[in-house]
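Only one chain is shown below, in C-alpha cells, and it's the form predicted on its own.
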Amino acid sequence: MMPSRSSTVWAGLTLEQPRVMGILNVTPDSFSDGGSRTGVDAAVAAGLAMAEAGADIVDVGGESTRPGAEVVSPETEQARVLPVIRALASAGLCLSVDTRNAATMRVALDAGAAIINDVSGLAYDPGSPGVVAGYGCPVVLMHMRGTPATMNVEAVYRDVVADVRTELMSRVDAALAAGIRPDRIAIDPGLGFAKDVPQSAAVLRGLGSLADLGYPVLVGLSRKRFIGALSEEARPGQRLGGSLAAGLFAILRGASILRVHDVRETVQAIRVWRALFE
C-alpha cells in the first residue's frame, strides 16, 4: 500500500502525489550547472524542456548560493532572471524565483513569478516578508545558518534534526507574524546549507519530523555533496542514481516536492514508484 499523503494544495497544486521542480540555474558559478545556461535562449529552451518531461515547477535562480559563492547584486540577479521569467511564464509555466532580495522578488513576481523560493527563509533581507504577504503568494522557507559565503562555520548541531526544526518553525512564526497566510508557507531543510555529510543524512532520515509540522515539505537534494559522498562519486553530474535513490527516500519520509536537475528521471522514477503501490 502507498503511504498516505497529503490532500493539500500549495500553489495552486494538490500534494496528493509527489511533485516535482525543475533547478533552472542562469548563474555562471553554481556547483553543478554553472554556466550552462546563461543565454536568455539557452535556459529557456531549457525550462520548456524540464515542463515538457513533466516538471510542475520551474525554479529559476540567478545568484549562486554553494558553499563560499560571492554575493551578486539585485541588478545582476535580476538581468540575470527577468527575461527567463517573461518568457517561460508567457508560455504557461508554473515558476518560483530562486532569491534572497525583496526588490528581485517584486519584479519577478511582476514579471510572471508564481513562487518564492528563498534559502534564507525570509531571513536574509528585512523587505522580503512584506513583499511576499503584500503579494499573497506561496514561499518556500529554507533552512540556513549565515550566508553560503559562512554557513560551513556554522553547522555546529546539539541535535541537528530538532534543531533545524525549532529554527525552521521560527522563520515560519515570522512569516506568519508578517501576515504570510498559512497555506501558502512550505518548508525546505536545506540539505548541504550549514550541514556536512552526516547532519544531511540524519536530517533527511529525520525529515518526518518536519512534515509533521503541517506544512509542505520541499527538499532539494540533486547532486548535492553528501549524494557523492555517499556514493562516493566526486563528479556532480554522474550522481543521478544517488539523487534518486535519496529522492524516493525523501518521499517516503514524507517530502512532497523534490526540486531536481534531472527531471525527466526523476518523474520517471516517482511514476515507477507510485505504480508499485498500487
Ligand code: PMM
Second form
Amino acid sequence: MMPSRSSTVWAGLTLEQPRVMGILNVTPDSFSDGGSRTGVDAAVAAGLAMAEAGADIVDVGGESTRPGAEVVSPETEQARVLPVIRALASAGLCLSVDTRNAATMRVALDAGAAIINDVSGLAYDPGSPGVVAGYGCPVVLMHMRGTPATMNVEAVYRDVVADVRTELMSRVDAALAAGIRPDRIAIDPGLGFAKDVPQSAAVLRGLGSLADLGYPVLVGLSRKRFIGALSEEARPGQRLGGSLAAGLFAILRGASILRVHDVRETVQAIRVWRALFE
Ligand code: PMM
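Requested next: the structure of the form predicted in complex with this ligand (the form predicted on its own having been shown above).
Now the complete complex, all chains and molecules, led by this one.
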C-alpha cells in the first residue's frame, strides 16, 4: 500500500506527491572556486538542467560537508553561491541554500533563495535561528553531531533511531523558541553524518518514527557511502541503482522530499512507482 500522504504545504509545495531536491554543489571538486565565470556558467547550466528534468527545488551549496572537508570562510562560500543563486532565481527556480552560516543565509535569501538547508540544524551559527525567523522562510533542520571534521567519532548511540529523533526534536524546539513557525520546518535524519553504515541503514528503516513527528521529512541518501557499502562497494558515480532503491524505500517510510544528484532518473522512478500504486 502506498503510504497515506499528508496534504501539508511546505515551501509552496504540496507534499501529497514526493518532491525532488537537486544537489548543486558549487565547490572546487564540482564546479567553481570563488565564482569564476566559467564555473558560474557551468553551475547555472546544471541548475537549469535539473529544473528541466523535474527538480522541485535546487539546493545550492558552497561548502563541502564531507567528513574531514576543510572549512571555508563565509566570504568564500558567498562568492561561490551568490552569482549562481542570482541567475537561477531570476530564471524562476525554487532554490535552497545549503549553509551553516547566518551571514550567508541572509545574503542568499536577499539574492533570491527561498529555503535554508542547514546540516547543523541551525546549531552551528548562533545568529542563524534569528535570520530564519526574521525572514519567515522555510528551513530544513538536519541531524548531526559535532562538525564534519569531528562527526565520525561522535557516532556512538544508545538507540540510533530514538536518539536521532530526540536530538532532532531539540533542534525543532530551539527553532520554535527562536520564533520560527512550525509550518516552516522540515526535518532530515542526516544519513552519513555522525552515522556509520549500519546506523544510517537503521535510521532509514526507522524513518517512520521521524515522520510521525508531523514535520515534512527530507532525506539525502543519493550516492552516499552506505549505498556503496550495501552494493559491493560501488563507487559514487556507480550508485544510481542503489540510490533509487533506497529513495523509494524512504518514501515508503514517510519521506516527502529526496535530495538527489540524479534528478531525471529519480523523477522517473517516483513517477512509475506511484502510478503502480494507483
Ligand atoms: N548531505 C550533504 C550535504 N547537505 N543537506 C541535507 N539536508 N541532507 C543531507 O543529507 C545532506 C545535505 C552531503 O552530501 P553531498 O556531498 O552528496 O551533497
